[in-house]
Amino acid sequence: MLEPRIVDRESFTVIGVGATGQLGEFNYGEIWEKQYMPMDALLKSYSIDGGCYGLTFSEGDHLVYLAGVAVAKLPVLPAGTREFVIPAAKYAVFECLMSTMTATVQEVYGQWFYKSEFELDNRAVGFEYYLPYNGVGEMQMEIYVPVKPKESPPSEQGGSSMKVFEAIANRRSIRNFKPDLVSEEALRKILQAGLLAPSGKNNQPWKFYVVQGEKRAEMIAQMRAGIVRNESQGNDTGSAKYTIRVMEQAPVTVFVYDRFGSPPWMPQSIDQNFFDVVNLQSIGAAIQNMLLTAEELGLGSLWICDVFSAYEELSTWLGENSALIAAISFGVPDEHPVARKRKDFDDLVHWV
């Protein structure tokens, strides 16, 4: 198990150049590379620490990714540069290498977090940093992540049950979101949890398309051209309208597909329709760990499968053509209905 230093550290500046956009946009490679790098010599000149520093920070209804330097409060910024200042925080921070990084924030997320006292806290900023480099060898960095104490720490087993039956019971479908931003740090620890689901033989036979800033403006199109075309063939459209409304208030939208599945309308096997069965309880789990987590982090969800009005639309724009399988809206809650009634428990549960 991983074994970070937790740190309190102070409020500072961060000075740098970067992009605006939504997570999984970046091209981090990029960024580094054709903007930070002709500036490597200038920024260094402000350092206060001789390493470097990457973040992704809300700004608007958008996200930016800074690459820069830690700074002394400067009177005038450089040309072509902006500065973010980071609030003071506590940090679990993991070491790793630049080749280790994606393995390393996998396990942070993945595993680190359920065994650990500590959990994700989405009112300050992570970051990486990444230690001064001669050139010799591979470069070595620090994660970041933001953490505060859980409210009950974990058993002895490694987990407390009571957490997860509170977030079941707690759960609500929420239609009404607020307009703020879902943290990249929130965010990777939503899907993460979906791919820590069970699976039938390890499959793993989920795959997620994330959808949030300009581009939900392009996806709720697409929703609207295939309610029109399935109103037009005299179909049932059902709620799809109204769910179109949902999807637009939530600033995060994932779509689910099973990567092994066809689309319903092609023909298949025996073999192949229990091969299905199998793969989408492994993605109802997927989709359910999601849930629960976005509602351990304070966020609300929605399982949508009004977006079957415009299957072809949605599938054509994502460039996928394996099995749609649902969509996940995610946002702060704007509201928190009262609990559906649920049929008595001896009407069905039964003893053998």
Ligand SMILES: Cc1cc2nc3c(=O)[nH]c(=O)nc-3n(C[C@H](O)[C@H](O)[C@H](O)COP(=O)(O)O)c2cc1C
The other form holds:
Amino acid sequence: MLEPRIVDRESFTVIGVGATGQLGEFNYGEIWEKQYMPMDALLKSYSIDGGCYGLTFSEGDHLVYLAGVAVAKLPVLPAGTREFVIPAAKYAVFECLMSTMTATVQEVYGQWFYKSEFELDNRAVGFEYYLPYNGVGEMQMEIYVPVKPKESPPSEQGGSSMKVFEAIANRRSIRNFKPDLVSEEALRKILQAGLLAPSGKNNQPWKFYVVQGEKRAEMIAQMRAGIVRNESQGNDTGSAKYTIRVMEQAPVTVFVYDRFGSPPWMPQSIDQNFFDVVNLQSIGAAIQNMLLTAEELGLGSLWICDVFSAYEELSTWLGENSALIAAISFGVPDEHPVARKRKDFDDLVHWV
Ligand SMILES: Cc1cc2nc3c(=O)[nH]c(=O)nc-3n(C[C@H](O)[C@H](O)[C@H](O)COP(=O)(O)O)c2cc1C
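Return the structure block for the form predicted together with the ligand; the form predicted on its own was the one displayed.
And the full complex, kicking off with our chain again.
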């Protein structure tokens, strides 16, 4: 189990060089090497602690990755740099090496949170801190994950501020989202929840494609093209025209594929049909895990199968040949729908 230090940090300013893009698009090595390094000496001359900071924040409908140094407030920014004020927050600080960073992040979101007495503070900003390098061995770093105490103390199995049943009962399909972006930390936690789902023979048949920012326009264009094609073929596109409006608003849409499946028009054996049924159950569990985690984080979601109206277009665009199962849109809810009626317990539950 990781043992981070818990620290309260005052607000501070980072200046540096920034790259814009979406989560998954940044080439961090290149940003540090090609953009930051030429400015290193200049930036370090303003540094208050001699180390370097890497952080991601949202700006409009894209993300900015800033590679820089912590400074006292400067009256004028050095040319070619930009600044970001990191708000005061409580952090769990995980020490690691550059080479163990990915594994550490995975352990934080996959295991540590569930056992700890903290949960992610979705409103604060996380960052990496690279300690001043003395030229010996590998560079040491610290991952600052913003946290807040869980409202209820952890149980032996690992507690949470929101009980599972509470999340199940409170979750609603959200079809109106605010323009606010979903933080990187929240998105990683949601995806990690999907990866932690049970699966037949632990096959983990899922594969996720995360669409954000400018890529959303391309996604919507594929949806539109699919609807037009289906209509020209005389097929009913049902609610797809309404769902596309939700996908247009949501800052993030995740496409879920069954790695072991094929598109539904492909002929296949009975054995493969059974295998598909097992994998579909596993993928349903992964999707529900993600929906409930979004609920826990105060985010809304919509489980979408209307993407089938643009099956071929979306799969060609994503370069994926396996089976499209669903998409899920996530974002900050801009509505509080009342619960949709469920059928009577006694009509559906039979005690044998
Ligand atoms: C497999 C599946 C596919 C769905 N596809 C869509 C969809 O394409 N568009 C949409 O607006 N809602 C879709 N939904 C949401 C359902 O309409 C919604 O879950 C249901 O009406 C119950 O409402 P609730 O989720 O708020 O409890 C889907 C839900 C599931 C589980």
